[in-house]
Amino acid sequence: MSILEAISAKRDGRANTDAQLCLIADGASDGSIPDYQLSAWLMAVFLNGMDDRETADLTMAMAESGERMALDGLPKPWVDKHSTGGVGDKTTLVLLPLLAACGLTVIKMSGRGLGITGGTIDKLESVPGFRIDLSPEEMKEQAREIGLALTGQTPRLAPADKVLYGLRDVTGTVACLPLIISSILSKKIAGGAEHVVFDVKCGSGCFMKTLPEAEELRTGLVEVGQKAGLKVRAAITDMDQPLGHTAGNALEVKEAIRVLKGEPGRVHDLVVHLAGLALESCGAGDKADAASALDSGLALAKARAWFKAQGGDTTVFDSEDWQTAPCIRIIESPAAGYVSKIDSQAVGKLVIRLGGGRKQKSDVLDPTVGVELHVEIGDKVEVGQPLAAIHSSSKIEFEPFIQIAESPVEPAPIILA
């Protein structure tokens, strides 16, 4: 068996065997298969696809390409979550301490943002002192103490995925469902999770623009996840407007803390829904229990313990006077009416221009910049009413991203499916 046989089979539309997929994962992780052959195989998969069996086999092969965290000795259930990402998505910052406050053990690897606003690691790095480089041993010990640990991606877990994802990014093969699914699930399995909740975003501010596309990804994650031995729940959620009121790293951490303190709204509702799915999957409660743990302050206390355990400055919970931008420009409504559209994609592109997101992996982010929204779709506004604030390092010109209509507008629900 050789890599040429695996490439030829997929090039000709035939399925790869489990052995071939293990060969590819091992060769990617140890460097024995050159990039040009891995790239050829990725393009063949992009063009000809994979069935569920192949996707599940690739998922397990990538999970086994490095270490797998053994969570033995930690209280069960062992839970993880994943969002497919979108503008203003600060869900993890609230959901993880909420799940831990409900008695679940949560260990998570998160990534940085690319081509959109910052990822979870970028947001947490805006907090002075916050460590995002925990070793598997440190993660396990911290989870034992407080029920929660998060780190950036480590080469010790699912190293094949890191290599293959890097090649997908430069070969135009990122938008391939089997490769997306196996990439996501392999890291969950390597991290030791038994239960996983997926937040599949749908709309202009994320990767899956339409509901059928999001449904296809949700179905794939659930079915392949189950084949790989995970207990999976998944929701499709709205991303036709930014999630919550902020997009930008420090701004999003500040908003997440406000939600932990009881601020109502779409972020609160989404987090409670996802936590309810996790609790139901584990047989440990339901949505009402999740809402109680959030609204009572238990999740806030857990978040403080989490930040302290990872070296973060916990005074960020007491004041928003940190990581502030020097320039704040208020956008006022040009007309009376109703907010009919907040263009998520335009907001995301603006945050990147401000320096809060990456065009390429080497870009250094400015944690202080971003967009703060004062309205949501459906809100009634008057002439001159503040619609948003642009937080920047200097004055910048931009295209309008909020539209006003004369007639009332009904916003999409946060949970689409």
Contents of the next structure:
Number of protein chains: 2
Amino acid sequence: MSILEAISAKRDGRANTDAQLCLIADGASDGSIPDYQLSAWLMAVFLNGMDDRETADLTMAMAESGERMALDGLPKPWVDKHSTGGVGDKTTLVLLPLLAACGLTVIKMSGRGLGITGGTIDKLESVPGFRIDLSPEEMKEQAREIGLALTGQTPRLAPADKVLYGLRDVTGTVACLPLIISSILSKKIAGGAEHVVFDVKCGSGCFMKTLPEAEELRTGLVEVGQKAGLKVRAAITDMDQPLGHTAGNALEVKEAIRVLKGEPGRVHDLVVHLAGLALESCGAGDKADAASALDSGLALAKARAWFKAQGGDTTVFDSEDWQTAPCIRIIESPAAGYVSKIDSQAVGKLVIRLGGGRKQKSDVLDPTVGVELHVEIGDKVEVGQPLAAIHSSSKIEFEPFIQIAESPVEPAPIILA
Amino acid sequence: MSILEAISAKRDGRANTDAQLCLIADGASDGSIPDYQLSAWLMAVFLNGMDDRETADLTMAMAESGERMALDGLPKPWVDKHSTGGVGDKTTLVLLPLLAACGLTVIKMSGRGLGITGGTIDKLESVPGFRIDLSPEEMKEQAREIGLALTGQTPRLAPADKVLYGLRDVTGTVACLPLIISSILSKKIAGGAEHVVFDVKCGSGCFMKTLPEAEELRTGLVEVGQKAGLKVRAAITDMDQPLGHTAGNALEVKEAIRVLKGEPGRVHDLVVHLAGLALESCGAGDKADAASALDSGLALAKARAWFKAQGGDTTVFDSEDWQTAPCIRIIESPAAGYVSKIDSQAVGKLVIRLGGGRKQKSDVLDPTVGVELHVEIGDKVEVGQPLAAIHSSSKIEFEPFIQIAESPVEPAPIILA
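For comparison with the form predicted alone, would you give the structure of this protein in the form predicted in complex with a further copy of the same chain?
Now the complete complex, all chains and molecules, led by this one.
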């Protein structure tokens, strides 16, 4: 069997065998298959697709291309979550301590942000002292102690995915469902989880613009995940407006802490929903248990313990007077009426311009900057009422990103499916 | 404009612009576009195709990616020929001196063999002293003196094709008509020819197995060639049996010399047909003129002058006692009847096994070995009559490649269209 046979089979619309997909994943991770052959195969996959069996086999091959976290010895159930990414998505910061507070063991690897989608690692790095480079051994030790550990992605887990993902980015083969699904799932499996909750974002502020597209991704994640031996739950949630009231690294950590302290709203509701799915998957409770653990302050206490364990400054829980930007500009409503649109794309791009997001992987971020939203879609507003605040390092001009309509507007629910 | 846009356009089934194709050709030749992006684009072209305009633009972009032979100063017309390659195809060795004997200026770059298809350069290298590394300046000087020069491919002409061809070989994107056509034509244009005669092989012993496939390639070569400013004629010729009576490097040179000396048969007929097309294209004569220049010995004299000019030992014209193999094994007919099949694929593979052809580019050839055929399809044979002789460096076992039928068999004509 050769890589040329694997490329030719996919080129001719035939399915790749498990052995061929292992050859590709192993060859990508050890460098024995050159980039140009991998990228020819990626384009053939983009154009001719892969069935669920192939996607599951590729997932397992990539998961096994490096080390796998061995969580044995830690209390079960072992849980992970994954969001497909959107503007203002700080869910992980609240959900992880909530799940740990409910008695689950949570081990998670998170990424950095690229483009308009923020990354959990960038957000946590805005907290002074927070370590995002735990070794697998440190992860396990910390999870044993407090039920929760999070780190940046390590090249030791699913190295094949790292190579293929890098190539997809420069060969026009990113938007391919089987490759997206196997990339996501392989990292979850290598990370050792048994139960995974997926938050599939849908709307103008993320990759899946329409409900049918999001449904397709959700179905793929669930079905392929199950084939690959995971217990999977997935929600489709709204990303037509930014999630919650902030976009920007320190601003989002501050909002997450407010939610942990009891602030109601869409972030609270989304976190409780996702936690409910995780508890149901594990047979360890339901949404009501999640709500009670959040509202009682158990999750907040777990978050403090988590930040402390990873070296983070826990005074961030006591005041919002940290990582503040020098310029704050208030945007006032130009008219009376109802908020009809908050353009997530525009907000995401503005955060990048402010220095809070990356155009290129090498960009260094300013943790203090971002957009604070005082309204949500559907809110009634008066002329001159503050709609948003722009936190920046210096004065900046920008296009308006909030629209006001004369008649009442019904916002999309946070949980779409 | 970026390479990613060019890849995405082709991926999505849109046409590439002239500017995009120039970007690709220039980026391939100067190394500014990495292999992995070129190969993703090649696979997208393989699966989504290119129209004639794109193929012509790519042809010109590749032709202009390096130097172009400037033939000005040499007597017109300037002629080149190209064969799509087959087992036992020694046409060039006879056709080139014939065209020069007819007063045309012939400048040709030839390749080495790979797989079952032999290469003119390998055949000529079997002649002691024959130089196949003439510089463009030497080519021009020799063509001025004797009307004819041939050399191996130089990296100075159409370097983009060299890069893309190398990638196609290892990414499963060889069998793609627009890429085949632009590869062939770009080298012809960079070589400076105005008139080109194509010999499109058709049958079990070459790439195009059926007449419709060969017709498609011929149409593409003619139409795209004309768009790119060439005057093109093309024949489709039979490759269901090896061409002529030999396959193997020195053996084929010996046969070519016999044809130059007047040996009748399929090689003779094919060469006269192709020469007729070239003369008609140039308005310099027809098939009858070609036949007369061959049969009168003018072409033989030109061949001697050619071999001498390139340093080749001209005693090869006087005797066949050079580059001879130590073992010659005669294959006798197992039955009386009619030759119904001579398996070209099997003959080509046997020549490789004997050491006369390449499995890999780096293989070093034995010029002495090969297969000599004493019969053609349709010949009546007796039991025990010699059918073929295997020339080898040591004893070798092989499967029979000639079939004998009880009833008479009509061979395909050498010229199919």
